[in-house]
Structures are given as structure tokens and as C-alpha cells.
Amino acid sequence: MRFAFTDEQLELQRVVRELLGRECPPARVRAAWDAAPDTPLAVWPQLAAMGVVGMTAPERFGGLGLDELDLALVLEETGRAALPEPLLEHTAIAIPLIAETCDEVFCDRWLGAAAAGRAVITVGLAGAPFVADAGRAKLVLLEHDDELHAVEPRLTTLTAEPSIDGARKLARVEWTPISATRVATGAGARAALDLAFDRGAFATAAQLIGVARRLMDMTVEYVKLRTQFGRPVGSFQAVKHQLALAHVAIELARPCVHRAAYALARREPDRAVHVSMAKAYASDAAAGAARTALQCHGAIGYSFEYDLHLWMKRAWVHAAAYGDAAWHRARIATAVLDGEP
């Protein structure tokens, strides 16, 4: 049995990292904080041209027909770059949700445009008061009881909401469920929405791994240069220990995320347990990396002008999204004690 990514998956990760290194430097992430919620996406066209935006769309609609295992490393790279664009909602959740629940006519109308990057689709699931990037979306998938609705912005009222992570544009979506917007209902819709939640938790965990690794990279570089008592602070044992503990936590969380990707891609019956393990470990690892980074940077880490906060705040926000670590541990405990996946 092979427990490794394929050469093609690793090559895609490398190419995406190079693209984001060029097109999504910290200055672009910082600029996204001040951008209006409906500002055109800067990196989206390049990601679409590479096929990343439409990775999960079926090939007959112009996508690549790939699954969560193919997406995992790409999501890590978007976390590492703190990409301020809705790949998580659009590619990891919305496209598969439409493909699995909607009829051919609806898919033909929306999935081709979504795969090509011409139409941004975002998602608002129950329990989340706000919807990410609703101001840029051509379509919003919304949960209402055991129903899935596909709502165009003209049928909604959007109210911008502040976020700790200013690059992540949130909105309160007010709308009225009607039969014309309902695309799935009943047990089928409930199962699809549960799967969509798990995909969101997995994708957030994957991005958290990238965020945490970037925080550690920045911190290691800083402690090599920052001197005290005539020596780099990175040479002090206390600093080494903090960095080592944060690194171990990330490396323990990463295979859990990959295992969750496998469970989702193979539709394993106990996928929820693997997803919850991934999200709990990744949330804790990223929060720990943010805490360690701030501790090792000292006062400069609190500065808005310094780039560290762009990744710290992404870590804090994502650690809470799609269930925080405590929520996912409770779900694991329930599954273990009840003997159900």
C-alpha cells in the first residue's frame, strides 16, 4: 500500500506555490484588507487558467474531475500564501455540492462558468451567521432546514460584517426561501449538506496547515536575525523548544488532514471522525504556531505594519470556522461512545 502523494499531485503543489509566490505576496494580502467586498479577484484568473478553480468540477463541465486528495496540497499552499480569495468555498464545497445535488440543466448553466472562474459561487451552511465573499458571488448556496437553495444575489440583501481577518470578506445574507431557489430537499439534501460541512472542515484544516507552516517559516527566519546579548535569539534553548513543539504539532496534524482527504475522496462511512480529527489537530497546531510566533517575535509581532498578523489572524479565524477543536473532539467522542461513524 502506498501512503504518499503521486508525482502529479506534488508537481501541482509546486506549480501552485510558485504562482502564489509571484501573484500573492504579503502586499497583495494586505491590500485585500482595504478592498471593497465586490472588488474583482486578483489571482483568480491565473488560478482558473491553471485549472485550480475548477479542479473538483466534472470533466464534462470543463473541470478536472479531481477529488479531495488532489485538492489537499493545493489548499495547503493557499493557506501558506494567505490567499484572500474564496477557493475554499468555491472549489472545495460549492462545486461538488452542485454536481451531486442539482439536475443536468442547472449544472450545465453554472458549473462550466464556475470551473472557468467566470462565476464565483459561495456557501452559507447552517450555524454560520455570515457568508464569505457573498459580495463577489454570482450564486450563493444556502441551507434552510433540510433544503439546499441556490440564490442569486439579486434575491438577497447583503450586509457587510467585520472580520478579525480583514482579507476575508464576510456578509450577512438576508433572503426568503422560495420554491424557485430550492434545488434539493429531504434526506438527499441532508446527506449532501452534511458532506458539504465535512468538506468545509477538511478544507479549512488543510489551509490551517499551510498557515501554520508559514508562521513557523517567518519565525525561524526572524530568530536567526534578531540578536540579544550579542547572539541570535534563535540560539537560546527556550526559543528552540517553543519552535520544536510548534513544529511537532504541525507535523502530527498534517497526516490527519491527508487521512481526512482520503476518507472524503473514498466516501468512507467513518469520514466524519477523520475530518474531525483533522480539524481538531490542525486548529490546535495553527493556534499554537500563532502563539509561538508572537512570543518569539516579541513586540514587533503586535505591529500592524509587520506582516505576521496577516497569518496569525487567518489562523484564529480558520481555527473557529466549521467547528472549533472542542466541537470536533466532542463529535469524535460521540462517535466513539455510540459506536457509530
Given for the second form:
Amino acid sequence: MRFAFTDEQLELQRVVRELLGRECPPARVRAAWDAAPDTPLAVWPQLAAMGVVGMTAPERFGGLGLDELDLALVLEETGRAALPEPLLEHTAIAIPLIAETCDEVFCDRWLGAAAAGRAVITVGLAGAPFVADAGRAKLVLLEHDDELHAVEPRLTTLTAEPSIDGARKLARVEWTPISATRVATGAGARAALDLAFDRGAFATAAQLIGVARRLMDMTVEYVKLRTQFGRPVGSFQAVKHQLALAHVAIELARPCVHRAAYALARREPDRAVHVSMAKAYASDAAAGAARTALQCHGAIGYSFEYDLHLWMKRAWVHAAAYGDAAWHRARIATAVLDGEP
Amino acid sequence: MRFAFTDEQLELQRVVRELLGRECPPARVRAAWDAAPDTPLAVWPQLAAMGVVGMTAPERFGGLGLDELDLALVLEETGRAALPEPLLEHTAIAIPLIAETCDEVFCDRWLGAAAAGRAVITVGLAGAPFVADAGRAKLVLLEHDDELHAVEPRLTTLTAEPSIDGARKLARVEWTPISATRVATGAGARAALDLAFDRGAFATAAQLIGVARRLMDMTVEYVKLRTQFGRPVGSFQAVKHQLALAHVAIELARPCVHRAAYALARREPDRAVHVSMAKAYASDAAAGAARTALQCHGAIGYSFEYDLHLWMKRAWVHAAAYGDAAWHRARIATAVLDGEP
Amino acid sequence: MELAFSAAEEAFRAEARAWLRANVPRDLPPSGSERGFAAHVVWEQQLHAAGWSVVAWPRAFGGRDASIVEWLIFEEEYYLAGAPPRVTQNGIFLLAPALFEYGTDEQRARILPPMAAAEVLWAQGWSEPGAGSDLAAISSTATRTDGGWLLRGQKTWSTRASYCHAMHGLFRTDPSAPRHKGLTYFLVPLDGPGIRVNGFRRLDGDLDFAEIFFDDAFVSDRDVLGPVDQGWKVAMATTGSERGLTLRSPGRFLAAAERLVDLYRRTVSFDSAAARPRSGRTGVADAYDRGHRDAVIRAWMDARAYQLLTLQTVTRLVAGQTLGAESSVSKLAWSELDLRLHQAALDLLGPMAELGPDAPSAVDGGAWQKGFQFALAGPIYAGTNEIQKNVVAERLLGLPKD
Amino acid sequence: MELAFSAAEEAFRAEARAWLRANVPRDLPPSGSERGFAAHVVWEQQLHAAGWSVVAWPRAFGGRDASIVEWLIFEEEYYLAGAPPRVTQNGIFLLAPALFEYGTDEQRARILPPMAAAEVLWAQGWSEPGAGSDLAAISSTATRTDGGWLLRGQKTWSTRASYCHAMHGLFRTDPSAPRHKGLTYFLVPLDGPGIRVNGFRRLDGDLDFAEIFFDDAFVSDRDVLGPVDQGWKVAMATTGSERGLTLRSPGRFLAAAERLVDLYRRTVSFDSAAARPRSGRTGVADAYDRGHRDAVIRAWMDARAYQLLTLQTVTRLVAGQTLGAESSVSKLAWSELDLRLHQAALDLLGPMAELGPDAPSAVDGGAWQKGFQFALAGPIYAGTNEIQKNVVAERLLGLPKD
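I've shown you the form predicted alone. Could you give me the structure of the form predicted together with its partner chain?
So here's everything in the complex, that chain up top.
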């Protein structure tokens, strides 16, 4: 029993954190808010060069053949940086979904370009009404009646659906499923799509941990400096206790996310329960951290010019994406209370 | 629009409060814990002499012909005193149930004795597995298949079922419904029993307000006196804010209880929603006050010798009686969300 | 106890309802832009022309002498008709009560009618970069000069000040006095020399805040409200009002709760397949919906309970009592319920909740998300909820000061 | 990362499970009475005889040199088998860690074996009437005398002290030193002259607390633990342990969560008609049950999440790191989850919840109500949760002291 990451995994986290600290400051996130949905990605080429974009691709396609345990801390860092680029859909979901589901011809055509970061691939699973970053994708993986379709942009009509998180470029995708777009069917497709959903929920949870920690860091710094009534507001018990509870929630959520990474990497049969634990706790911890962060900041946190809202809005939208906390609790209840596997 | 009690109602409250302050100190409540279930009631004769025990009975039976608006503040005071006597079942439920449902012969036989306090009458409605104070009752009103039965002790077998609130003498009542015990049937009985349940829920809510306020009073006094770290613990924000929130919850619950009293007294068609509002908020406010009171007291509140637990346990058992907060919210949801009357 | 309204009150309600249902504009743009604000001003001028702008004021100032109960009725009908929050509120709800209590006859006659008519728009100028929760830390100053005062310093978080003509707020007139002393309440035109108003955006992107810089801006003696150096007392008349009854009638929350119930009915019936995550089992969706159900009914109940609390308070006010620290109970209640109510709506909307107002698929034009972000300000402004809890603990429960 | 247990660990689990399932007594009375306590001591002596009393201790003292992971496994199996909380815990979990760190070889050899064997029972003596959260306010004194010390003063809230042979606790040896200095840690036999132990009842009526009065009670020099005037440091070794990992392994909560799931399954199937309030509509009962469902699954999840937090901590400890203020995170987590878990059970039981252990109809012998009342102590003892939040804020987040 050793519930910790390897030195290699921690080193990769460190390197990614350094890169994002340098290349993805808040100004970059704000620039993404103002950019059109098809603007080329800014940090992406460097993440690709580092191997991160293709890390989940098999090595024969130029990837690193890594799994969710290797991804977990990387995703936490992208959350911490509020990275406005589709690592979640592309690296955490699409690449493994293609590698495990599609035929050799298809993999040959797409995985090398995806691993190298040349072709962005995004995903629209059933239940998600909009697709993130469809406007800059070379390929959109879409679920339809338990089938997996891979659709090129020329076969889709996109309607922008602006999110309150301006860095998140959502679109409604209209398309017609045809045999040429169908890449997987039957029980295999169904299982692969279930796994893709769980990967999405896990990856979102991992990012939420980073988002929540950044919200806490910003707030702790602020309340140490801000004085009222002649003392730092961080010295008031009312502020301390709110922040302490938010911290406890994050500390409890984080091991759940790591446990979900393990369950996915090891293909454990009760994977869904572990993923739902991760998403439920991470969603609540991040939404709670957002509420606490704003309340402890007071008015300044409520201004658009101050950076806090960039992370608050990311916390809100990701808390709702891939199933919110209540949905995941209901899924666990079905498994545990009704005794179904 | 005048949402306030009359001077007469406030005066009755004052008089009852005075009586209970004198005759029902914590030592009296503790004595009731130690007493057998058939011990004669101690404060009852004085409450009867004052007219309180019979206040809901028609005047021709020696009562005062008063309604729930007159009862509300009296019940709050019995909660404040943790009165260990069955005013709730006897005065708030049984007397009006008999007066409105039973024939003249039956009323003649029982209501005068009940109003004078000579015969205690208690109630067991469907859904309540145990009956309070059956051991000292001369008559038990029991619900069976939408019928109302009035059963004398000789026709029942009682098994004591001790509650954690030792002043509450619960019993399982075994009996056989026979035509001689049946006092009401049909739609009239059904409506009367529904009303009886709502009266029970309202009366419990009203008592809970008094229980919650007493818990707050004891706690506020304690945290003003108790010092730690060289200052009163009541000067710490963590203590202040817990108590402030408990106070807000009580302040919101109290008008709901008064609104329910009005709905019952005026026989409003949406009575059930108002009663459920009262019971839901009062249950949560009292349970919350109990939690806050104990936490702000620290260890001393956890000791049996200190009086706090007498009120905490009353708060817990009454929060669960006649439908807990979640059950009443679900009833309101059925009425409001599903559009049923 | 009598909870029915009088025939006169019911007639008042019927008249208000009829007028509002016929006249409340549909699809007003948000007020946080030059264009949007102008449209809101037009609406409030129309409201005034019909006599509904300040119903509880004397007729002489543009009101209709309505009782406080009638005012509550008006507020209920106003929001039930779907009318928007008042852009004049920092004048009519904040400054006006202080004017009624501390103003001179000349000030009332000069200031109130154009305020009621939405011809002169008023912003509030209290907070400063260093004075938020700790309002008494105000450091902007007013120095005596011929016939008036010269203002120096900075105000911030002044809602709508970019679009307003005047500001009311506190300045330090006696720097040697203790913190709460030596402050004076001024009524300041915003178009004079030495004043710069710099708008900035709030959380939802609307340009709704401003900071205001004073560089020897002149304000005349006739625009001092109340006694010099007694501004704190004047301000407390305003906060008693801001935090309490006048600004936060239950009407807005009752209306929002009804819309939430409507949203619940729409979402449980409409495309639950499209707007919910995948599930192989019906049981999941079912249990999930039940959770929503409880959150929705809690919000509905909270709005009703807050209404009852307010009606009891109003009864006391009508009987001649005054509103004291109880207003902090109200503030804690409405600010928390508003947030829970909007959170329940967002939870119902699931993945649709994140859409902004410009998204073609946004449910109800994105109003729930906007309402949620607005509600988040509730526990912060008008005295943070931490301050309010201190007030409840110290002034209502009698706990010792920190 | 490797979450599977080794073959040796699995073998350890199998052995522990087999022995516990065969030997855990059914229907032990509550330990809060003379008779009940004696029965618990017999059980723990049996546990010791089989080598399961203190698995993580060296064999020389009665343990089996188990690793910390094996200790966690043992705790899981112990509670899953339905075994009761340890009446020896204030010795084996609180005093022993301090003895291992600060004791002399002589003290360890003399004290640990009979402690492990449940032959000498230890109570804790920290709190005083004036020293609760503010533990450094201790005013009981120890004064130098020939070969030892004379104790004067009063301790209180000493759990099980009425039934114990000895007490460990802090006394002031240098009244002139600052608050945290000048305290010394003593090991005190409770049967000597000058000591009076006065038992009193806790919330649930069990006689489980005691106050202890010292009137020039003698304690010998060999019963001083750690250096004179350095008792605070010794005590912190104990609290790090009391508040953290050793006392609160996840085993108890995991077992309680499984029992809660079982209770849920029993209550949704069994006599829902009898144990629920009247309702004319199925919809009400249905929505109500769904609310229970969410509370039950939250409790189950909380226990699992706490287990994961603990496993990460254990991995760090095995890697040689020490447990610092993180133990306050654990304490906040387990104390709150224990309370929510038992509240969920009482909500499931509805009107059956209030039955005491003597009621013939009490579900599971009234264990849920008793567990709830026990859980209420969690946020109070071993450092109130208010103190723990201060620790998290100040020592983990770096916020300034009050």
C-alpha cells in the first residue's frame, strides 16, 4: 500500500507548473476571453513540445503511453493556471478513446497529429448539450445512440454558445450521423463511451482541485494584507474559520481524485464509484472555495478587473460539467444502496 | 393586516410564563424523569384552575372556547419550561377532536372532565408508533383505518417505551377496535383526523420555539460568564456567529408558527402548507439551537447534571414528532410543485 | 391578528397590478451600460408619470401617501409583474429616508421631486479603498472654504455612479476627532470641477461600479445633510433603511420563487435527456430530480418565511415601534435565501446554467445566472454578513464586544 | 501508487478477521457503569491474551510489531466485527505515544505491559474547571517534596476515571513561569491518600465522567514523564496523537457507514407505514425517502473519503514524514462526519429514533441514538473544532494570530 505519486509524476507536475506559471499568467486567461473561438492556441505548442498534449497516446504514434495517474497532477496544474486550452477533451478523453476504439487506419490518420498537437480533437458526449473548443478542432468525436462518430468540421454547423467563463468556447454542434462518420458501434462503443464519460468527470475533478487551491492561495494572500479595524482581516475568526473549512474540503477531495485516477488506470471494476466520489467532492470543494474566496475578499473580488472571477467562474462551470455533485452522489447511491455493481 | 397577537393573548402568555417559572423549574422536569408513567401530574391542577387545560373546550363544557391563536403563545411557554405534562395531546388535539367529531352523549361524558383537568385524554394517530402519557390517561383517542376510536385504559395493554427524553412517558398501546370504541367514521372522521394531525404538528412547532429560545437564553448567559484565554468565550467571533445564526433561524420560524395558528383558527383551505412551514422551520431551528447550545457550552453541556440536556432532548424528540422537517418539506412540495391543492 | 388586507388595500393592489401588467416593459437590456441605463431611466420616468415611483412618499414630493402595508403590496406586484430592480434606488431608498429625517424643508423640496421623477439620479459614496466593513475608517476629507467645503480623496464601489448626476456620502470634517466623530454627510453634484468618475465592471461584466476622485471639489453649505460633524448619525438612518425593510421588501424574492417553481415544472418535463449527463439507470436521474425538488421547495419556503417575518415587523412599525438591530436579522435572511434560490435554479439547469446572456440557447435569457451573480453580492454589500452577525450577537443577544 | 495490500498484510487481515469474528462478544453492556465496565475489561483482557490488544507495539510490551498499515487493517476488522470502542484507549492511544517518546526504559517496562493487558487502567487528567479550550490555564499544582511531589487542585471531564487505577496529566510546577511553561507531566496512581474521584454522568446518562480532587497527594519522582517544567511538550506528543491518526482510524466510521447502509435497506423495506407520519399521497413518502437516500450516501462517502485521506497520511508517515497540524484537518473531518452519519440514521428511524436503550421496540438496541449522543462530543473534546479551525488557519494556511 503506497498512496502517493512517483517521483517522475511529481517531477512532471513541477515542470508543467513552471511552464504554466510563465506562459499562462492571468493576462493570458483574459486574452482567451477576448479571443474568437477559432484563434490558435497560445500555450498548446509548448505543451505539445513537452509531450503533455500527447502523453496519453501510444508511443508508436509519438505519445508517451501514460495513464490517468500520470495525468492527475498535470490536470491539477492546468486548473491552477485556469489554462484556457482543451487538454481535458483532447488529451484526457479523445486520444485514449480513439486509441482504444478505432481501427488502425483511423488511428494512423489522427493519433500522430493529435499527439503532436497539430490537430485538436474535442468531444461531445450524450448529456452535454454543447461542445468545448469545437471551433478550433480538426475533429469532433460525437456520441449518438450508443455509437461513436468522428466528424470533421466541414460536416458540422457550429453555433457559438458563450459561457460565463469567457475562456471556454462552447458551441452547439449540428450534424447528421452517416456511416462515413461512424467509427465504433455495439457493446464495445457503449463501454468506451461510458469510460470516456468517467474520464471526463475525473479530469474535470482534477482540474477543480487546482482551481480550488488557486482560489485559496489568492484569498489567503489577500486577507493577510487587507486591514480593517486596524488589523489584517485574516486575523478575524470569522474569516479564519471559513477558510479553514474550505481547506478541509479540498484536502478531503484531493485523495478522492487520486483514488479515481488509480481506478481508471487500473481499470478497476468499481471505477464509476471512485470517479463519482472524485467529481462529487471536487465539485463541492471548488464551489465552496469560490464562495468563501469571494466572501473573504469582499467587494474587490466582485470586480471584473480583479482576477478572482476567472477562477470562480471556472469553478462554477466545471462543478456542473460531466455531472454535478448531486448527480454523482445519486450514481453512487444506485451502486451502493441498491446493491447493483 | 395586523400580524400580532392581541393584548389578551399576550397577557395569557405572561400569566402562564409566570406560573411555569414558579411551578416548573428544571428540578420539576427532572422529577418527571424519575417518576413512574402513572404518577399524578404536578402542575396540571394549577393549569386547569387557570383555565389553560380546558381552554379549547366549548364554554358549555366549562372551557374557554379558544382557538390556536390563543394557544400558540401558551404552547411556546410550555416549551420554554419543558413542561412534562400532556397539554399538547390533551388540550391542543384531543379536546377539539372530540368536540368536533363526537356525539352529544360522548361530549357530555368527557369534555367537562377534560376541561376541568380531571380526566387526561391522550391521542395516538396513525404514523405515530407510540402514545405519550397513555399511562395516566382516562381515555386514549386512537386512529384505525380512517376511523376514530376512543378507548378506555381497561381495553388496552400498555408497554412502556422509554424515550431519551425521560419526561416523555411513551407507551406502545395494544388494543382491538370494536364497535363500542368507534366514535367517528367516514369522510368526517378522515377530515377530523387530518386536522388533528395538523394541530399536533402546529402545537409541537409552537413548543419547539419555546424550547429553542430557552436553549439560546441558557447559552447566552453561559458564554457571557465563562472565560477562556482571559476573555468571555461569548466575545469570540466563532461563538457569536453560531449564536447569531441560531437566533436568525428562530426569528424566521416564529412567524411561520403564528401563521399556522391563524390558518388553523380560520380554517383556511391551504392550512396544511402553513402548518408544514411551521413544523419544518421550528424543527430545524430547535435542532440547530440544540447543536449550537451544546457546542458553545463545551463539556459542561455534555453532562447529565447540567440542565441543558433536558431542553436538547426535548428539541430532538419534538423535531421528529408529527413529521420531521424533511417530511413537511416534501408535503409542501407536493402541494406547491405538483399543483395539487 | 388579522391577515386579510382591507378593502382599500385590495383596491390599491388591483390598481397597481392592472397598471403594472399593462406597462412593465419586456426585454429591458441590463442596466449596466450607457444604453441599458438610459432605457431603465425611461421606464422609471414612466412609472413616476403614472404615480407609482415612490408610493409611500407624500404627494408633495411625487408620492401617493401610501401606507407601509400598501408599499409592501406595491413591491409584491411590481416584481410579480416582472419589473426590474430600481436604478433610482440609491436615491429613493437610501438618501430619501435620511432626507426625511435630517434634511431641511428647502433640501426636501429641492431634491426629492426630481429624484422621484428619475430626472436627477443619485449614487452612494461611502466605501473607500481603505474603508469597507470598517466604514468609520473613511479618510476622504472636506475642508472649510467660503460658503462651503472642498472635498479631497476617493470613493469606490459606487454603484451606477458613472450614470448618475449626484452622490451622497461621508467625508471627514474634523480629522482630530475619534473615528466615528468628525464625519459630515454631503450631497455632491458629480458634474462639477475637481471630480472624476471612473467606471469599472462588476463580476458579470456589466459596467456598474465606479470610483470617484475628489480634488478640491466644491460643495456648498446648503448641500450639507444634518449637522456638521454628525454625519455618522445621518448615515445610520440610511443603513437602518438600507439593511432593513425599505430596500428589501419580500416582493422580489416572492416573485423569484414563483419563477423558480415555474422553471422546475419546465425542466422536469422538458428535455431531461438532453440536459443531463449520461446514466444507464433511471434510478439515478430520479433520485437526482428529488434532490432538486427539495432545493426548490426550500427556496419557495424561505421566500414565504421572509415575507412573514417582514409582515410581523411591519405590524410593529405601524404600531409605532422603530426598526433597530432587527434589520440585521432581515439582511442575513434575505441575502442567504436569495443565494440559495438562485443556486437551486442553476442546479436545475445543469449544463445549461453556464450560458451567458448572449448564448442563443440560454434559458430565460440567462437571467438565472445573472441573478446568481447578483445574489453573491448580497452577503457583501450593505454591511457584510460577518458584520451583521456581530450586530445580532452584540445588540440583540447582548454578547460582549470583541 | 499501489493500493493493493501485500500478501503479508492480507494474511494479517485474514488472521485478525478470523479471530475477531469468532471472539467479539455480542451484547456487551454499555461501559458507563461498574458492571458494564468490568465486562469491557474482561473483553480487552481476552483481546490481549490473543495478542490483539496493541498490535503496533513491540512484542516486549505485549504487541506484535505490526506496521502502521497493519494497524489500520486491524482497526477496520475490529470495528467491522462489531467490537466496541476500547476502554483502555486513554492509556494505549494517549499515554503510550508520550511514553514511547519521553518515557524512560524503566517507565516503559513498568507501565506498558499492564496497560496493554488491561490490568492497569489509565484515565486522562488534563481539563480543569477553568482550563478547557484554554488548556494552558491549568492551575492545579505540584510542589516539591522528599522524593517526589505533592499535588493540589482539581481535574474534571476525566473519562472513565471512576473505574481507573491511574491518571496521567499536567500540573503546574513553576507558578512564576509563563502559561505554557512551568507545567510538568505526571503519572498518578488514583488509589493513594489525598485523592478523591467523584464520578458523574454524561449526556446519555452513563456514569462515564469524573472529577478528581487532589489534596497534597504524593507522586514519586519516578512518575514524572519527561523533563520537569516541560510537560507542555510531552502533552503535545499526546494531542498530536489524540487528535490525529492513532485514535481516529477510519475503521470505526467505515463500519458505522456499512451499518447505516444496512439500516437504510431495512427501513425502506420494513414497516414504513407504521414508522412514518400520515400522508394522503404516495409522493410525499417517496420524496421524503429520496432525501434520506442522499443523506445516507453522503455519510457512506464521507467515511470512504476520510479513509482515503488517512491512507495518504499513512503513506507519508511510512516515508518518514511526521504528522503536524494536518491532524486538525483529520479531527474536523471525522468529528463532523460521525455526527452527520448518526443524524442520517436518526432521520431514517423517524419516530423510532427517540427510544432509549431500555425500550422494547428500540431498533438495534438504541445504538443509533447512543452513537449520535456520543458523536456530539466529537466536535468538543480533544480540542474543540473552533480551536482546530484556528490551528488549520494559522498553521496550515499561515493566517495571523487573533
